[in-house]
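In structure tokens, the next block holds one chain alone, the form predicted alone.
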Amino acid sequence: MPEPAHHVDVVIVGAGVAGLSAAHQLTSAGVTTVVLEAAPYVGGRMSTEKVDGFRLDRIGQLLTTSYPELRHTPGLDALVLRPFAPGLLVHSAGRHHRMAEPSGGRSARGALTAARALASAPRVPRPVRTAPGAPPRPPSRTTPRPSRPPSRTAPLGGALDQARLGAALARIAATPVRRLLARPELPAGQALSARGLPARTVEGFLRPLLSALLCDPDLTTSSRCADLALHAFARGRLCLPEGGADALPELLAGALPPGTVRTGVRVTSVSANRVTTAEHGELTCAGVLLATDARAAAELLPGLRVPPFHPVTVVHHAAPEPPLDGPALLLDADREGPVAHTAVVSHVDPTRAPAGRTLVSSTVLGTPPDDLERSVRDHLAKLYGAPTDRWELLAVHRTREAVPAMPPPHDLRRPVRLLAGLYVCGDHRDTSTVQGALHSGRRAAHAALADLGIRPACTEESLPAAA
């Protein structure tokens, strides 16, 4: 820790991603910055835990391969995205059902016409072929083939219904941000209905995919947000940090120049200009930027507003064998228990388990039962359609704060300077994301460094629109 005499420009408070963020943006421009972290670890959130050669995110947020940020934060050069399967499985009425891969490469005006020639088709009988003199052959109806045992992966909803969705999916790839943002706001169950999609794609696909994306089962989130999600899994591929989510913040700190991230150090007062600090005293500084939770940032800065919250639990089991083969994420349309998503993750990212282990993460979103182990083992036990009896226990992270909640009207851009010399960024001043995090720290850094008179490196302007 700086002896209690030395300044620097810039005191960052907060080590998760959005402060990372913000440190990488003011030292690529050659303000001197600290980063104080109460926590002996960096990340926040964004940690994971080590068991037995296991590794467990705490709430394990879906990324997707189309976050900008990703490609654009100083830092994350060296980040292994591990991508799920394409398309996803959806489990409903006993059987798995698969969403086809969206297509980048198809345009919506395309992916339309594949639709409107499927609907219009004629349904005209193949005509049967006879013998001259013969007797007509009876309809085929009579003569019943014999039945093969019914599969169980099938697609969602016939042809039309496949087409329809990935003309869906197809336009809102092509639509810019800006459009989406200009939309109606409702809450996001409510616009799924204006869609013009059949009933069984919206609550059999989209219904399930919002909600583990937004981690809102209710799906009380504003319809915007839920469109820039959307737009995020039609452009790219859902995926995991190689490692576990705790690789992204420490590769974040790591390279960060030697001793600017300081652990262990809870601050306890904040000011324009001076930062208080448990055990060290006084830091003077040019500017503070909070990027803690909203909650943390509301006890240093009475008046700053604390949103709501979702809850999220996450049960990590390992298990004898793979229950499914491939790196699916498998959501449960019939919503019969309190699972929401699950995947065999050592299938998805081969680090975070032993050799020749396998582990199952489940998230359970909202209030979690009383009886949440066995509710989720037998509930695992049918979606996955094998026994969970013989399923080892690695750990339950409950976070009721997990994720802040997005209700309408929300606004996507939350200011994040409060005055000359005082900042604020976090997920909760931009979208409840890892890109709305990271997005809100290079916004709090520049405007550190427009009030510094420093023109940042990299502007706003010469990135793609953040989702």
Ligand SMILES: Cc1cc2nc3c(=O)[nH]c(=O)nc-3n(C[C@H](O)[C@H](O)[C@H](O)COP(=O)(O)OP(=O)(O)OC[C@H]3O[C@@H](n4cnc5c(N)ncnc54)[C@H](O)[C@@H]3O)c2cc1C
Second form
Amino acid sequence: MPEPAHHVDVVIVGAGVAGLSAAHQLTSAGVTTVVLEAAPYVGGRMSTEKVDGFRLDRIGQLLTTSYPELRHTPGLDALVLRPFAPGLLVHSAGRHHRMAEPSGGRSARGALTAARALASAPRVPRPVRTAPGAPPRPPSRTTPRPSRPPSRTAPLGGALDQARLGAALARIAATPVRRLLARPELPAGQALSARGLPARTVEGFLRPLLSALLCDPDLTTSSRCADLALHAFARGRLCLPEGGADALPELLAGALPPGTVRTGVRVTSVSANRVTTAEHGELTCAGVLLATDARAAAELLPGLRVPPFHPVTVVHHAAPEPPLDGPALLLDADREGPVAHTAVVSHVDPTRAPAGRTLVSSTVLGTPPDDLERSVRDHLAKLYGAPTDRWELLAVHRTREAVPAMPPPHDLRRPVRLLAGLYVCGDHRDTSTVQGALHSGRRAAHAALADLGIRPACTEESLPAAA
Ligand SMILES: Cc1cc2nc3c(=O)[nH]c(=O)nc-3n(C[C@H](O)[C@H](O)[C@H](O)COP(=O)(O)OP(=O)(O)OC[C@H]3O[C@@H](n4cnc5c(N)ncnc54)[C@H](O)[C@@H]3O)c2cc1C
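Starting from the form predicted alone above, please write out the structure of the form predicted together with this ligand.
Let's see the whole complex now, leading with the same chain.
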């Protein structure tokens, strides 16, 4: 810890991904920076618990390869993203349906072809190689079939409905972000119904997909944020950071100049040129950048708004054998239990389970039921069509204030400069995602650099628009 008399240019409070992203922008512009973190580890909400060789994330597992900040934040060059199988597996009317692969930003024709091809694809994805150089997937096993009789109606309906969805996804992938943000703003659930897509496509695919992407089961989120989430989905692949969610902040922290990040230091008050810590007294500086979660930020600066939050619970099980082949993300469209989405995570990223073991991670959105353990187990048995009685419960991570809610009207670029020398960032200033948190850190650091009269190494205009 710097001596109390020690002076640094900028003190950042909080070593979540927003604070670490800001630290990279500042240090790469030659500004002396220290990041003070109350917890004994970096990463904030992007933390990973280690249990018996399993790596168990606190956050739900949905990053997107198309998030611009994952490519442009200094320090993330070594990040390996493990994609889920292309497209999605949806559990609807008691059986699995493989859904359209996003176009990846290609033409509407490409998306349409993909949607048609997938209409006749096997319903369970085959194992795939993910990152270049990644080991092959574990050998295929016979996939248990759901116990309920197959339904005749797929959530997307016939070929025409599938083509319509493919074209809609391609359109959204090709629409510039600024045009998405100019659309009228409604609650996402309401806006979905007005998109001219058949109700079964909306209820059977888009609603569960968006609920999962936004951590919002009731889709009260602004339709602009929902469009951004669909835009990112349609342009990339859903993915996990190899090794666990904490790999991302650890890479960021590890690439900063030695001694920049100090853990186990709780900040108790801030002003434009001074922070006070519980453990080490005061530190003077030219600027303070507050990079905590929204509630901690409002405790340190009482004028700041505390948004409502979406609670999220992540339940991790070790299964005696994989209940599904391949690295698919399985979404629930039937809503017959608490699980919104689930995956055999050890298929997506084998480093997250000891050799020969199977890790299944499942996400519950909203307030969890009282009998969470039993109801999740029963629901997973339905979703995978396999008995779950012998599955070992590894961890339940409940986060009441997981994701700041983004109801309309939502300001996607809330101001990060409070006054010269005092800045605030975090997912609550942008979108409530890893992308939003990283981007807010960049914006706040650039505001601080502008006040210090320093031009950032990489300007905002030179970057692609952030989702
Ligand atoms: C269960 C769950 C599921 C999620 N699912 C997804 C998802 O699927 N996709 C996605 O993109 N995002 C998801 N998110 C959101 C994503 O994790 C967050 O948006 C992002 O991690 C926020 O980063 P941050 O740096 O803004 O804040 P935080 O990670 O909260 O970091 C703030 C840091 O400040 C520190 N701090 C607080 N007070 C003080 C103090 N007084 N002194 C010093 N340090 C302090 C905290 O300890 C913390 O380390 C999920 C989050 C949760 C919890």
